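There is one chain below, alone, in structure tokens, taken in the form predicted alone.
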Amino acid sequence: MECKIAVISGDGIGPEIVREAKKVLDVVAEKYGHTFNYTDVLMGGASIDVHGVPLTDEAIETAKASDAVLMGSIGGDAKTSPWYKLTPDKRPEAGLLKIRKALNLFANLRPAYLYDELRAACPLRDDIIGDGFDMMIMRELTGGLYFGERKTENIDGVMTAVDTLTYNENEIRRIAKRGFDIAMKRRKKVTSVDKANVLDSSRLWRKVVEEVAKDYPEVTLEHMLVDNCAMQLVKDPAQFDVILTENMFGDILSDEASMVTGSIGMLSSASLNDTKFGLYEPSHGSAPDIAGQDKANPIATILSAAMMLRFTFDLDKEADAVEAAVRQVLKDGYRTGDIMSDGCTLVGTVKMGDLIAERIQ
């Protein structure tokens, strides 16, 4: 197979981590006889320090023109940075929000995975630990207050600020479709999570959602309310299947998740379209103050490549083989810092990249 990659390396250590996951493909392009064409496109500070914004047109064109796009991580120190000195509109993440939306990546898929070897990474009790966990974090991703209309603005002397939370009926049919359909091929269970005892775009939520239900009826659905979710995530996230959500929401629970897997370094996601087309990136940001020294965890970037290969490629052979390539490495007793323990060896970036790279099988 051939196919088309945009590969955005972004800022921080996004340029370490994206070539340790193409390092991965490249392996995989050549054991299973693929072939991986990249085109390399600029996003956020990168994109602001060449062109004087996030996002070009011309990067969304060469985006679209693609089977998939590879992203690394974007920003900067917010405290530090030239780019913050910039209007909102013209700062790193809003080439992020324009992406998603030019796009039309409204489903996104943040797999939590507990890995055995990692528990002693996990900051839960044992106990609550148990046997591990398994969830997905289904966001989506182009609607609500990100998204909505937004005005700061004096009112009688006073300085007040207006975000606007806006969902309709088929953007939140959508999202719960593609999580039934997810939780179709799991444990077939669904918790929607919303605030509908205090938001009427969550009381539409949940009366959609249970409308989309009806058409799966082997799926389990129970709706819990978000600040309940957040609770229950490190109270027993064993319970969790397929956690259904909307955009902010979606956000805050997934980096909370991320978290009880023991590091967000090891955290994947996808953004999808209605079509095979994504943009597959890891959850974490770009660690300004990390990068260049070797200390990036690469795996989550990698995992996040395996998804593509998954999703979009179809190639669930060549994706198995990647997430058993992150395994064995973790068996073997290797980590990068964010995740290391007593007894294991610490790695940098590219030599996690290389260990990982010479077990694809």
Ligand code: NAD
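Residue numbers count along the first chain shown, from 1. Rigid core (definition): largest C-alpha set, two forms, superposition within 1.5 Å. Every value quoted in this text rests on a predicted model; they were computed, and no experiment measured them. Compared with the form predicted in complex with the ligand:
In this overlay on the rigid core, residue 157 has a C-alpha that sits 2 Å or more away from its partner position between these two forms.
Residue 202 shows a C-alpha shift of 2 Å or greater between these two forms [criterion: core-superposed Cα displacement of 2 Å]. After superposition on the rigid core, the Cα atom of residue 212 is displaced by 2 Å or more between these two forms.
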Given for the second form:
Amino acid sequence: MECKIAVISGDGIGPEIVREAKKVLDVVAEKYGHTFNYTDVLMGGASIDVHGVPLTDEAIETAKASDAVLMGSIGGDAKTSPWYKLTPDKRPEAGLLKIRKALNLFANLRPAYLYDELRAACPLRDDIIGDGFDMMIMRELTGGLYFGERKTENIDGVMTAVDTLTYNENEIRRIAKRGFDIAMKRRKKVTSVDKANVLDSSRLWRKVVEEVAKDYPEVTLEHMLVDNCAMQLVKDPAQFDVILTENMFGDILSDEASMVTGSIGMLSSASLNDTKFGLYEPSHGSAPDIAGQDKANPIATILSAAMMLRFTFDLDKEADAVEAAVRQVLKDGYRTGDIMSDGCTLVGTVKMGDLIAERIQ
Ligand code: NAD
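So that was the form predicted alone. Now I'd like the form predicted in complex with the ligand, please.
Next comes the full complex, and the chain you just saw is listed first.
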């Protein structure tokens, strides 16, 4: 198979972790007879330095002409970086919002999986962890409160701010379908999270999700209020398979779910549109505090590349091989600093990439 991949290395640790993901992909290509053609695309601070803006129209066109985008992370230290002296629409993060909108990436997937070898990093009690957990947070990414009309005005001498939360049934239907499709590839359970006891947008969400569920009789659907979900994630995370939710609830719950795994350097993500196209990136940021020191954990980016193999290219066997190689490296006791524990061998970014690449079967 021949695949066109746009690569956004980004800022901070971005170039270091993306280099390791490409190393692993190149071994997959060699072993399984594929060709991965990479085109570099500038975004974030790296683009500001060259073009004065965090994302150019040409960069968007290059991404659109590719099958998928593999990304490191963007942004710098907000206190010291000159990028943050620019107006908000010119800062690195503006590039991220722009590319999501331009590529219509409405479905964000974040797995939260507890590796047995990393149980010690999980902040939950052992009896709550039980046999571990494996869930996928499916968050709507281009609608809702973050994209609604907003204004701040003085009304009769009182400063008043308004944000608007809007969803139409089409936006809900397309993300719900994606959620059920993913559940079919997993343990066939969807927990749809809303605030239907208060919000109209949530009541519509619930109605449309129920309609979509009729086309997936094998999938069990349950509804959960967002406040209860926040509690259940730390009380009994194993009950969840796919959590399907809107933009702001998903923003908060996906961070909570990732923290219960305890290791930010391990968490991958995918943002998809309604074709096979996707943007794949680690859930963490550009970690400027450790950039250029060979300290970054490249596993989240390597696992994001595995998601790309699975969801854009339908290369399930190859994705399994990458995930198995990551598990084997952890079993063999190798750790980067962020996941280090007693009795393990500390390695840097490059060595971790080498060890995973060597274990691709
Ligand atoms: P961060 O995720 O970059 O770092 C938080 C902490 O986790 C730091 O101590 C860092 O060293 C550590 N860390 C993160 N990734 C790691 C890894 N792979 N290996 C080892 N340790 C790791 O969050 P932050 O410090 O709040 O943000 C830094 C910059 O990243 C900011 O400019 C922010 O806007 C940006 N950011 C970008 C994205 C993105 O590109 N999608 C996401 C979040 C934050």
